[in-house]
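Presented as structure tokens, the chain that follows is alone, the form predicted on its own.
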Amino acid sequence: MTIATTSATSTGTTLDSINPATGEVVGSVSVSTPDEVRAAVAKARAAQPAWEALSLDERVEKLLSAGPALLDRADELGELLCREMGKPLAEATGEVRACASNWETELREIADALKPQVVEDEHTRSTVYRDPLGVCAAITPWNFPMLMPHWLLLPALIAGNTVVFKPSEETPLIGQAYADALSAVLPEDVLITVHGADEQGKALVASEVDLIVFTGSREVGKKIMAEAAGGLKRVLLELGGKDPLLVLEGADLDAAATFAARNAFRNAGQVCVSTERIYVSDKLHDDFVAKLRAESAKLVVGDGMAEGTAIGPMINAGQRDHVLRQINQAGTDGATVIVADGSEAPAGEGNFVRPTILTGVTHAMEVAMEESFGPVVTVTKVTTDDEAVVLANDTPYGLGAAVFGDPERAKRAARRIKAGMVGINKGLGGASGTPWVGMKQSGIGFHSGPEGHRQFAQVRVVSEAK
């Protein structure tokens, strides 16, 4: 869905970025025609050999100054991100700072992961090289409109690829701002930004690129994979989730409820690893739900620019309506609908949804099975750990999960959950250097950490006799 609009101008078609809290136009960009998309790929192709010819360290040096430039503008860019996407200002500014603060360290970590490795046995000395693939098409989402380009563009560029980048049509301004910071220090046409929605995305995927990196919906991911098959193009796809939280006997209920409220409702639930389903021991259910409700009631819904706001608006009316329809249907199907007390959305325009807890949910209900991507979480009683694991795995998704309980008991359950990332008595975030990875239909390939950085390169082995 999209809130961006197109309007005829004297120079062509423009894309208006709309503040989802107020309906106001934040700014506009020019939409790229399909022909312009293909021309951008051709330019990137022509620029790639010279970029590849630089060493890893030389490519790092080219990009070094972009990070401090972004950090100097963190407050300005955080406000832009807040107004364009809707998340609270502190979170928006924090996203910018998270990208820029450890810039040099991240660049050098990527380069280290891509350096040649020597492997020897008695007879042969082999060098494993990680060379560029060529031209990378990067299509990124609106929910983390600077962080996701940051995670994908830097390893693609350090690996020696050139990049044609299409930020989400919902957040073109902050995407362009990030790309501009990089382009200011890069050779011409090493990074080219194009703008638009479905038509431009399809043109980019169908163009003569070598690698497609995409974060977004499972449905769009399937279409990209089908299109890429014709040319056997490499793909890295992160395709959302329906993350479960298991609350087992021995759990610290205060900690579990605090985590659940935060992880289910932050960014208005518009996070691929939001907690969307909770399976809780029947012995703990009532106490847990009471604590979850109390924690959720502390979260103030409003314009992200307003002081004290914890939850901003949904990105657009279409996403808001999707979530409200799921909630209403669940109520009709027999779930109990609990709207967090004290979280009144502001009057007037906007796409606000108050944090909502659904209890008595079964897997016969759509809300338990289909991604919500909004501030709603389901709660289901279980009688055994086995039942909790079976229900947690009853989904085509497999991005993340969390388990709260006695540590050894929680660890046994965690190892049986079919998800790429699982947290035990904490969120799913791994130690520094671990990849961001899903399984099942939550993704193909992965990114981040040394293994993730290497996904942006072609492995080649050159061997010689000793």
Contents of the next structure:
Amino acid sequence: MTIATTSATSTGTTLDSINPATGEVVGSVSVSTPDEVRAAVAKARAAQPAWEALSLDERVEKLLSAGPALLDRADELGELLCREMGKPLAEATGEVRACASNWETELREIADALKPQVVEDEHTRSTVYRDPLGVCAAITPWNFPMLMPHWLLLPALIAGNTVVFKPSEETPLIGQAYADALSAVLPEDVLITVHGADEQGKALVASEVDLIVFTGSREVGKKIMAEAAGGLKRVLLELGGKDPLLVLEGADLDAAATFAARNAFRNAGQVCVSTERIYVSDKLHDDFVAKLRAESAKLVVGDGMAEGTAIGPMINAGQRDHVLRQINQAGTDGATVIVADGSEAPAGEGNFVRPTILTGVTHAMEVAMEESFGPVVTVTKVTTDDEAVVLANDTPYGLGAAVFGDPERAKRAARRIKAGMVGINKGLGGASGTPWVGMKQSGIGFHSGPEGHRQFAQVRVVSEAK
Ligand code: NAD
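Could I have the structure of this protein in the form predicted in complex with nicotinamide-adenine-dinucleotide (NAD), to go alongside the form predicted on its own above?
Now the complete complex, all chains and molecules, led by this one.
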């Protein structure tokens, strides 16, 4: 995914955050100079030994009250998130609550995963430690502007790292609000927020950090990995996706169409695990498309603050134009363009795109291969389950997938799809404690769950004879 322009406007010293539904300025932050980014890293390094010297439990205790404080402000922060990023108010408030509600449980799960473990054999007793790496750079996107920082900052901090955090230039205010809630209870300089776009991101990656945790596009992920190679800095990259949905024989078509409409269009398709491609059995194709069309027509496009809005605006004009270009190109190349029959996109300054279904799509079309990150989904007929799996695997991405169909048949297909997370007759969400993980070019390393939390630490083994 490439973003041509940003809705945020920077004067060089000030970054204005723009409401993508109205074009109004929501608020401003000061842009950090590259020197200030490096100074922040130096301060975070100076603060790190004292933070590491605390026990895991002490670090948990320090952070405990930040979650309830966020929860108390869920309505206010939800409104800020909605106005800054565009998603419907209920989803925006839901995102704040998702971060804050299980706060203590999450902190204790992270600490448990990082506790030393004793491993013994006949001759040797070893202790496996998970020590901090040092200073962590955390760089996040705008599409879940509180949840993405939340997923990275808590394990980085509980592991004993200090963190320099750069939220997306599109959503600096909600990023700052989340970081402020943590900083309010942390010792000075354990978490420092810097603001800006790629210049500041580059400065942060090039500075004296030990670990870079990044969620964002595949293109920027590659640049970060290349830059990190010089210093062999650790990287944890959660990147883009082009998730397939397989609709096989035996599928409950109502359930599949409801899922597809929701998962292709929620957050205006600006979700890394959006359904972007659908492969449907030729026997089911026409019925499925009719149902998907009917489900999509129920989705009201509008300002996220307005009652009843299901789909807000796209984050900026560049992203809107990228999606419209893909749709137009697919139409020119022979796809049928079906714009959902529901509400018209509101007039005015907002970057609105109505939900769009493309049928007759082939893999010669860009829209089938490159991330759209917008409210558009492709539909391709297949004659066998094998063909569906081969096409599902035919992109560089491998984040998520879903298969609807007869359960045994769907399970067989699911095992063959090269994606980190696959749902059978449901979305991809795993049981609590399972990781959030991408395969292929959708990521390097992963987070969440005990194995994910451990990736924010350096594993060490100290052994003695018995
Ligand atoms: P992006 O890659 O354009 O930007 C992400 C962050 O990187 C921003 O803070 C940006 O300022 C910064 N940045 C840009 N250039 C940089 C550079 N050269 N060096 C360092 N930092 C730099 O992504 P985006 O548009 O903010 O977010 C959308 C992308 O994020 C999509 O591709 C989406 O799939 C992906 N995403 C992935 C996941 C996941 O869990 N895998 C979750 C959410 C979003």
